[in-house]
Amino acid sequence: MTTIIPLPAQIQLDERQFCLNPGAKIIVSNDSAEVFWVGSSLAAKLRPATGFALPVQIGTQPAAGDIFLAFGADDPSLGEEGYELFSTPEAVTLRAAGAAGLFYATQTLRQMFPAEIENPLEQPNLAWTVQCGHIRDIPRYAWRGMMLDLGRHFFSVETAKRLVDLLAYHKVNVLHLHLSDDQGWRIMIESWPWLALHGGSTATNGDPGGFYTQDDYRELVAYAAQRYITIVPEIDLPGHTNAALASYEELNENGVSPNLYTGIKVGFSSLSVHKEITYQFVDDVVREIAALTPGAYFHIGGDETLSTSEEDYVYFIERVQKIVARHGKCMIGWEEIGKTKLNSDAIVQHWWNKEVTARAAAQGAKIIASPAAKAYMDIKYHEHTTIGQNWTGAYTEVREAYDWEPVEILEGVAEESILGVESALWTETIFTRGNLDFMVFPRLCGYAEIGWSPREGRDWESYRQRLDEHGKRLANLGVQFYRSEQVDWQ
């Protein structure tokens, strides 16, 4: 059985192996620097364990006992992230049409090495070896996400890189950035400095906060782009803007800030709907991160605006909708944007309100299925975790995470409609690296499969069986994941 996650769309294996050796090597088709980084980046991920030097070379065929990435569009149909793998006792050929599927290829080829592949020390007198077979996988959701609150507290770039290494290694190709909040600002808008230098300096709980530099946040955009991920960047607006109303004092309706916040309610904070300064402010912020950020998307938040009215709400989001396209983003925004008018690109991210969203979806807009009850990291896994929240009323334990299926929860909406799945982790009680890694895994793995893996090949029992072997790759991987008693660890 394997034991890949996510589980691949096509996949014949047999009783015969391929040993990687000492003399091994890696040879790339294409003399392209992004299909030689691809090989590199292999490279630099086995060479730890096992020692060997595994140099990459361009060629047009391996020789006996080498790894080959074939690049070219010889099959367009595996389409960009799309690609395929066949081993035999004298080689590993990876075959894609598109960088990104070369890359995701390579992916799964370190799933197929014993876990001990994974170990950043030499591991020595254990072979190293790959079931022959052959695998066609293509990934069925486009948009397969993970989003990262910054706002209630602040994590670093090298924190933030080693996530985004994890998100690859599980095909994960989207981090959304909750750059904004109550609680905290987290980038630097240098036509509006005060945003990061004062709403950036506290976090929940009076923790300290933190921002990133726009040249630290170019560093990570860079770094994920370079492993196929995009980064979403989101101020979320016109509420949980306290750390905004807290810097500049006219922003607010009264033209007096607050005091900067480290609670957990919502709800409570907006932007002056009716001032022109306030669509200033959003035009800045948002030119500003749009061109910081390559990727297609700007998202707008839209949730929880318990302080603005109906009618102050959708004024306010129709008109940051310009703001967004006038800068060249699409607009992304959570459910509640679908009670407003909206552009024909428009992207709505399902949470909670299932009307709302197919509304949204009447109009036209695609769905991120990101359902609290189950995408939500944040979500305690039994009433005996000591961090986490339950607000939704139930815990999500790691069957309850994989257990679900987008189309049945997005009720009204059609499956050409969902764009793809993302969870999310919100961090009120969420401070170390080890906190987000006992949260996101090995849930995230579940995610990771339904954003992936075709509906009719999932099945809990499978899951469950791949996730026993998987845990010694993220043990391997220095995760500090939760061992979840409904998995049989080893």
Ligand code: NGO
Contents of the next structure:
Amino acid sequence: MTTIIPLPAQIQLDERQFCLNPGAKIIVSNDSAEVFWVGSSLAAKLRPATGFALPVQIGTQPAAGDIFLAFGADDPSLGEEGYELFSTPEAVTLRAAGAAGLFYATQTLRQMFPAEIENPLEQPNLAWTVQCGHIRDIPRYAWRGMMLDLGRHFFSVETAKRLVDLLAYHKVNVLHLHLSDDQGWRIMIESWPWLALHGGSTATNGDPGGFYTQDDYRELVAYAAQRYITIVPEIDLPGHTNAALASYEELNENGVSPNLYTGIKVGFSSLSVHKEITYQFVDDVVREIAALTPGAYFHIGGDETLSTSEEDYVYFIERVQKIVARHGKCMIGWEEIGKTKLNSDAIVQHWWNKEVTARAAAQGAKIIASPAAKAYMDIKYHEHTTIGQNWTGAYTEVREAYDWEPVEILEGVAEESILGVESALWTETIFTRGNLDFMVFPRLCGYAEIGWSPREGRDWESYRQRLDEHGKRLANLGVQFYRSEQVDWQ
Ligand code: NGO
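Return one more block: the form predicted in complex with the ligand, after the form predicted alone shown previously.
Below: every chain and molecule of the assembly, starting with the one above.
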């Protein structure tokens, strides 16, 4: 039985084994820097625990005992992200048409070694075996995301990079950064510096604030891109803007800035929809962030604008939509933007209201499924979870986070309109790395499987059993995950 998460689309294993030995090499078939990097990153993951040298070399075939990365477009049906893995007692071959696919093959291979392979310290006297067989694997959805709320609490570039590594390990390909909210503005905008300097100075509860400089953000974007993760920046508009309103009085209807906000209420703030300066502000922010972001998307928020009239909301979003398009990005918004007239490339992120989401889909928008009752990782696991919230009216245990189907949740949305799945970590109550680990893992593993694995192969009992072994991998990676009683952790 395999323990790989997300479960590969097709997998046949037999009783034979490949064993990685001290003299093994990693051979890459192609001398492009990108493919060489994929080989090198695999070597870097396998070296600490094995203590082997694992040199990376260019070659046309593996010698006995090697791992071979065969890159080429001879099987276009694998797409950019698909791959094959062949393991025999002589060698392991990873094959892909796209570099992302090759990278995902290496993530699968990591999960075929004993769990101690992820230990940062050398583990002597262990046999580094891989079961023999064949895997052919292609993702179900193009969009497999996670959102991190930096507005309510700020997380350093180091913490975000560590999260990127863990996402890549689960073949997640989007990290959506919620960069602004009432409680904090988290990215330097050079034409409006007080947004970050003042608006970013605190956080929920009066905890320490912080913001990414443009260089920090660039560094994170590049780090993620190397791991085939697209960063999607979100600036939440026109509500959830107290931090911006507190930083610049001209953005306020009455010209007076409110105080910084450290509570957790939502829906009380709004930009001034009828002031021209508002659109200058939005234009500058979108322009600067778009220039730093190679990814195709810009998320404008648009949720919970309880203090903006419906008429003003429609006017505002339709104007902002033009600004985003002018800066060359595809607009994403929370489901509420479904109430406005959307461009044909708009993407809508469902979180609560199925009817507005269906209206967006009827206009041709593609839908990302982030149903709060299933995919919000700030929701408590059970009544005794000490951090987290439970406003959805239910708890989200590991099974509840796994056992749902986007096609069924999104009533009134055609299957072809579903772009994929995104889980969300809102951070009103979450502010240490340990808090983050605990709320995200192992739920994230389940979302990764919903996004990647074919619907027919998904099954709670199989997942539950794989999670047991996967827990050892997470522990070796230093992840302080939640040990749910639904799983028989060894
Ligand atoms: C809502 C709200 C967020 C909260 C979150 C808490 C959306 C899209 N807006 O989701 O501001 O942080 O719930 O679970």
